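One chain is shown next in structure tokens, namely the form predicted on its own.
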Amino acid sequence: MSDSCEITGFSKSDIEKYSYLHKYLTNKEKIEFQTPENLEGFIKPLQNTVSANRIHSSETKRRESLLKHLEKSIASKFENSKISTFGSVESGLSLKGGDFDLCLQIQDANQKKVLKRIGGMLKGQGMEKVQIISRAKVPIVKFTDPRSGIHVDISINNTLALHNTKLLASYAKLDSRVKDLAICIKHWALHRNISDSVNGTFSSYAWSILVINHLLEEDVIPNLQSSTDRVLAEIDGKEFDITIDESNALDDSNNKNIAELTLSFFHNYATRDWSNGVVSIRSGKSLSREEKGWMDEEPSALEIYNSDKENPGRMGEHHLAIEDPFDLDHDLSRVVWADGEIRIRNELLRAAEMFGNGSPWKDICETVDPDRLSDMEPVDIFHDLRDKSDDIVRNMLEKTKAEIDSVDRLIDALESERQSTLRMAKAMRGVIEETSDLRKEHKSVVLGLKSRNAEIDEIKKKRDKINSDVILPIHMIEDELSKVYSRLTEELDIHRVPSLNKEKDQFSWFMELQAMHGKAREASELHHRFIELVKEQKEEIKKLKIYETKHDDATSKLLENEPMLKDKNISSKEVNSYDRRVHNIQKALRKRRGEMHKLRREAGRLDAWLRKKSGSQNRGRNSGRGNKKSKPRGKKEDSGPMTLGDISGLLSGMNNETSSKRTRKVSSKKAGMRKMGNLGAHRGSRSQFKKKD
């Protein structure tokens, strides 16, 4: 007898790992979610939740300097190109720390070459985790910034998603709640790892049409795509239609707080009848699979999930049907795989359930393997040192700064290899090009040499197959056809007249010697014209001789000044030695700036906290001595957490000694036009002479 459950298919592990949809599933009636007594109690987490992952002005300067960076060493590099930013950052709807989405758009661009372009580009300027993914819907080219820490994906002629991300933004400045809601459920999705569509889950993007759709069905926010005056735009030759009215507006709005939207959120997908509708925020309503053409395809999820083949395959599509707002064939779910299917109907009713027993907000939003997002930065970046002692911190502050000098040694050795090699290879080329021109008429006579050879030897071949048939020389046959053709023509002796068996024979042999003769004259054309060839290659070898005396000449006179290829093998093998060598110096480079960047944020955070410290102790003994001039404090600098985004200032002014960085050298040169201050070239006018302050 199977343990595996009759209706759901699910083992008694796979019963315990998704109980809240197993139990859904298996209870005839609907459930019925409750509703807390205290849904008060929600809202200050929640907006705890929306304030911690604000996207702070620090970071969105460096999203600002890091495009900037990107439209001059890469959207310059492409004639009448255009770098422009869409997603979730640029809606407002993203989590602090969210991907950087870029659309670089080219006209008439092979996107996978140009992503391979690019791809090239970024790891020569020291990217981190260059990463070429060109088989998706979507061709990106996703990366780090080692320096600002951001994750950036570029896309080419990606130009609908430029409209999707204005129509989100559009709903995000209706109402602050669209961006509070949107926020709370991708920071509840991410935690419960729900919102990876790599992985086989809900993307952001999902996630976002799914918090707009809810809003929509709770009259919190109008309808923008309903509107009389459509605008119509052709996008890949596609017709696309993008109309997005901001003057809609609600007659009478919903006032819900942000704690009764969360709890509905959840009731509403949790309990959601996915089988006989589709989400869409175009219409503004559910609309039916008949409407809309989505038939909910088997095999199912669970099918799927529960199969016992090896390779069961895919599912069937638009089970968690969610149409794009405005490409209209494509469905969001498109990217779900059968158990992350599964996982998202799982946690949503364990949210809904959670929610309405009163359940915490952390409890809801507990992390599914932490180690997963290890990577983040912590909402409390000073987390690990509250409970360290001053002197314990310096002691780490010390131990970074060695490990910062040493490092910092590390990637000058490595830049010196690097130059070294880079001349060592430049230097081999140099000499390879100046000898260019020897190496092309030495080339020259070496393929002249191979081909003749090989002529030589075919002609050699036919002649030494003729001669091997015709065993005559030429001159025998040619009499021997002379004696047969005189006994055949002269006149006859009637007295000795030939029999008519020795009259065939002699014909017989007549015709042969002729057959033999052509052969034999075509034997002795080939071996004339086999003389002639090795006369060629005799004269070509001599040459060879002479261009190969010259080269090392040549190449002689230019070792002289170029001392360091002395006893150097200079080829362009050798030479691709070098650049091979150079590569791989240069990946060491990168993972060594990467260890470096960080090191430097670690020195920074510990010395921003003892400064920090030191503040709040000074300020302590200070206020213990009535001073009447100092001005009051709101609060104190040590309690709560603190985010990166919250001591920028105190990273920022940082002393030279936190820092490995070198001074940077200025010629006397650039010095001295410093000091002259504001000089301008202009036609027609010069510039007044302006003493600097």
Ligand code: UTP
Given for the second form:
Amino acid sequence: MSDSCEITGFSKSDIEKYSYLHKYLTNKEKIEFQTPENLEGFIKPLQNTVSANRIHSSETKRRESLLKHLEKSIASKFENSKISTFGSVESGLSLKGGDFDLCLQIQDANQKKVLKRIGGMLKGQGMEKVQIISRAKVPIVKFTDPRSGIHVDISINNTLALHNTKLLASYAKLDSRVKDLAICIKHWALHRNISDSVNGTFSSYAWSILVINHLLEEDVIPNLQSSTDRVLAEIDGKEFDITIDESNALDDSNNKNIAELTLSFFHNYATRDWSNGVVSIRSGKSLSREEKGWMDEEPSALEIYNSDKENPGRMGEHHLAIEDPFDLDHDLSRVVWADGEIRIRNELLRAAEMFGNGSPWKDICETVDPDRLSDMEPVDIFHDLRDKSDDIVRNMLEKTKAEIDSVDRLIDALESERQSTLRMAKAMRGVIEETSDLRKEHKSVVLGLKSRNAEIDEIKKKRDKINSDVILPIHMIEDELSKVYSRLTEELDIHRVPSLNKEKDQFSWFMELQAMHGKAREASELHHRFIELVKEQKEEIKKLKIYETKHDDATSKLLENEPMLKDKNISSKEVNSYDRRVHNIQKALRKRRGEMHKLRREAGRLDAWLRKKSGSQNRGRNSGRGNKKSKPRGKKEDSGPMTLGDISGLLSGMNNETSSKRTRKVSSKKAGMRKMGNLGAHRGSRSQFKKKD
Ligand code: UTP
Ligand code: MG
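Right, and the form predicted together with this ligand of this protein, after the form predicted on its own?
The next block holds the full complex; its first chain is the one shown before.
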């Protein structure tokens, strides 16, 4: 007998893993969710979740400055383009540390090419984790800005997203419970690892739509898409109804609090008959599958999940069907995989049950796989120093300073090598330019010699060929011709009349001699031309020698002024090799400067930690003595996590001793920020340390 369940097909371990879903599917009739005795008790923890996710003005500022930077560096590179923000940052439904969604609007764009170009540009700017996802429905380039820690997604011409963001923003403006519930649900989904469209669960956006849908069903908000005046927009040749009517209002909205709404949210979706309806906020109610034309296709998630785990095959579509409010052909559950669907349903049931039995909110949201969320946590830049003694940290600081000095010396050496190589290449170029006229003439003579040589060879060949064909030299031919001619034309001696045959022979010999004569004359003309050319060639060779001497004289005069070029082979090839060397030195310099940058940052961090420690010790002592001196601005009281933002205040008073002996000019207005620059990654001109004296 098989160990797996007859209803769900789950193995023993799967029954444990998905116990809530298993219980629900096997006891459907008997499951009844409770309402906790102290539902009011949930209000505070839920409100805490909302306020913990409040976006601080410092985060907004960091986003704004990043946006400005991207506008300048990206949008300005593409003609007629513009960057717009969308997503939760724009709709107001953002979790703290959430991503920053940007849309580059650009006409007639080849999306893949544009994304590739942007990706390259971002890498060049020192952005981290740059990743181009070109196979998604909406291709994007993802990256993290190391300076602010913000994760960014840039898509191209994602116009519809701008409209659906506006719709979510309009709902959020309507009633504060939209934002509160969205934050609580998104927070829960994030921590339970079911809000990750790349890994087969709902997108964060899909959870927002489910929240709006729930609040519509609960009559907390009116349907903003139901106006009679329809607004249509053509996007990529397709027409969309993008109506948003912010004037819509409910006659009598309910006044359920956040605890009631969160509980009902979990009940609603945990027990929903997904197989019979399609979530549609556009309609303000669930649509029947027939009406929508989206059938609950086979195979089911369970069938796929329980089949060959190695090679699970494709699940049928539209199981947890959610219609996009504007793109009506887009089912937001399209990204959900079989195990994703099972996990989502199990988590909804788990939350509904735990909420019902009064389990603490923090347990309901207990993080699954905390490592996954580590880069959303505020960066505690001192985390590795907290368990180290001051002596060890001081030691680390000394070591870092020594490394700074040694890299500094290396940079100096490379810099002077670069300068001298540059000077050498420049001087060589100078010599080459100065003597270029002579070399040009020399070159044209050499070219003349070459072509003349070819002509001489050709003529010689022709002459010799004729000479080998014509046996007699020309003067003998001419003698013989005149002899035969006289013989043929002299007065006839009637006693010695030649025979007819002999006369015929004389004639043909005459003709033959004539032909030979023509050829011999040609050979003689060729010979004369040959002699002429050889003479010319000798003259030109003499000239060549003169140019060479002149060139040598000019070069040695120039070298008298450029002793460093002495004994150097001066040629364009050599100049090119010096150029290549400059290029390689520059590459090495860039690498070393990057190292220096990191080392200075590290020294600043270690120094700040020691100051922070000694500051809090002093404070402790001072307060013991009743010293009422005010606390240093920006310092933290405890040793809780410190972010880059927190530390800027700490460092603003610190002298720049750790950044090696060298001094940098810092403009007064942004002095604090610039010093802070020591700790973060830099962009563009901001990354340039002022050159040392
Ligand atoms: P996200 O999934 O990042 O949602 O999609 P979000 O609301 O910004 O959530 P967090 O705070 O980052 O977790 C960003 C935007 O992409 C569009 C929507 O405009 C959404 O607001 N989008 C996303 C779609 O249009 N369709 C989708 O299927 C997913
Ligand atoms: Mg987002």
